[in-house]
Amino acid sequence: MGGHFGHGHDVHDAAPVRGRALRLGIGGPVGSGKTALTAALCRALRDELDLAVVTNDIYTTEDADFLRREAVLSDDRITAVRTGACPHTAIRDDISANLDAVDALEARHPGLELVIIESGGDNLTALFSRGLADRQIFVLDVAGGDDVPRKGGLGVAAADLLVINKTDLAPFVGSDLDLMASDAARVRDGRPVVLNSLRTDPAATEIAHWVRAAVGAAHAAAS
């Protein structure tokens, strides 16, 4: 099951899906809450899905270390990739390090159903290569400004799911959630948008439901 998002100049073909885990990319700007969302999804899904995580940081393993400290999965299910350059490169152009990390996780855990690949912070154009991720969630932070959805960009417009995150902060930063939702709907051509706050819904219920459905659809397509 290939991703539904547009891929522009993607140089990689979609990977065959039979006999492997669904790969879910989570991207978005710095500070949008990608790692916290990844942690929430691990907690929500770990008792029903066989899953693992690959994190991407430029120089450090900080995101992976955070997930390990939070004990969202066992340590051997969390792998860090140091990209050494713009994270966009490692999730779209030269995806070899991420593919190696995914392969190593699948070798350690042959029954994997889901691998979450979290990208380091990048701009609004960041999309995962279809050769790496089957589905992508793009995460925005309301504190980034309520004009961000209407500015578009490939990540905002074309990801399989757009998450407008940290909605509990909207009254404090002057963001209009209704405007953000309507602008997002206009640029996304019917693709889903979720407004989310981990402070009020630590389980990220609606997003976890979307992920479950994506995994189920992948299994059905591969059978």
Second form
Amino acid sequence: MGGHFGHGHDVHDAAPVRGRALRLGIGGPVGSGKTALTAALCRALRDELDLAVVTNDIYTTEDADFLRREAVLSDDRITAVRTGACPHTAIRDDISANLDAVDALEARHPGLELVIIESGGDNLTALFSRGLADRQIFVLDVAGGDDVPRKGGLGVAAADLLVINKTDLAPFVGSDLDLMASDAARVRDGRPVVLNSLRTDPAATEIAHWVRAAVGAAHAAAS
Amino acid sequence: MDASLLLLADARLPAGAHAHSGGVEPAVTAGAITDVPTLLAFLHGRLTTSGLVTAALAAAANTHATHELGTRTPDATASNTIAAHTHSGCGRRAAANVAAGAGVGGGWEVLDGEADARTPSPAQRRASRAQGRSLLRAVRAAWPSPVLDALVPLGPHHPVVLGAATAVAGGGPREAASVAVFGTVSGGASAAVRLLGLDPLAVHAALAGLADVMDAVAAEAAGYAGRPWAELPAASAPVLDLDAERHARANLRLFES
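Now show me the form predicted together with its partner chain; what you just gave was the form predicted on its own.
Next comes the full complex, and the chain you just saw is listed first.
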């Protein structure tokens, strides 16, 4: 077991994809920038990957509407599910509404290579079920407090990629980016952390690169 | 009740129920539910109208699935083996004919049509089919059976799947009706706790007070099993139907239905 969790190894082994799209979960607290990141990834990847998005809105279809308004993908590639006041339940304990949404998207677009499932904003213990997401990104923002990585939580510690977002705000909110990065590295046992600002890098270059590699690896493993 | 049936009734069964309020969110929005007594009155009304219909459909589906399984043995392995034989070719048709010959009705699509006919609100029909699809995914994983597999192309209503699932899990029509009735009440109650911040202890005390009514409704519903499907109860709750339609058009909502 020690080797499995050792430095440089990933607790989330790439799930067998068997001819279906890779499902990428994007989770994190309310307001950390999940939807803007999802939009950026869609813009960065839509010309090279066949992709679709499922949003888990808490109270409205705001997130799906935002993505449609921004026209990051055609409307029939964006689906919203409702979560019955329990956003974490919909991505973890009872994933059926999300599975249903993914199934419908795959039926509509048989060649899908990537489905991004954006969670409703949730707390630090929320983690995507492996029955729903093959890989997952957890998004924190610097304005949420630079002690959040130290406090850990399942999302911070176990997600395949941790994004510390809105780094351009750090000087204004007094957050110490180096501290956040080193605290995150300590609880994440070598799993990657990316510091991101869509203001300075609207294409989310490093994260898009990671997603591209994850899709490539999953499809290589399945073929 | 067997452990399998308790698993089937459990709100933690990953079958999508948590995103549906059973009409409670629309009623809260309309101002009809504001506290525990009004919740209790709502649940009592729903139980004796759409709850009875749902439970009777589940009981009928249970009887039909038991015919399809070709046996009433509670031993899941044995029934699955028999079902595997009856599912293919003539055996399956023979089993269906037994069901038809018993005066029950035709195939699953006929029973599903009876559910359609008793669900005048399109939003409720969509919600019922969505929950049926999710339940089918969960029960096929938990209790694999060709009888359940055969329901996939139809995408039937929730009580139809629930009735079939209780049969595959070893229960009869009375158990199917009980599980259906329990789901009618418990899902709505938990939605009210979340929406209004009601005291969960007070809500459960109210539910305990409803237990006799729940049992009576389940017993009445189970009495329809084996009778022609056209005679299944059709009690309606028009305000629930109207609220469901309004809810489907609302901008702000936490629950799918």
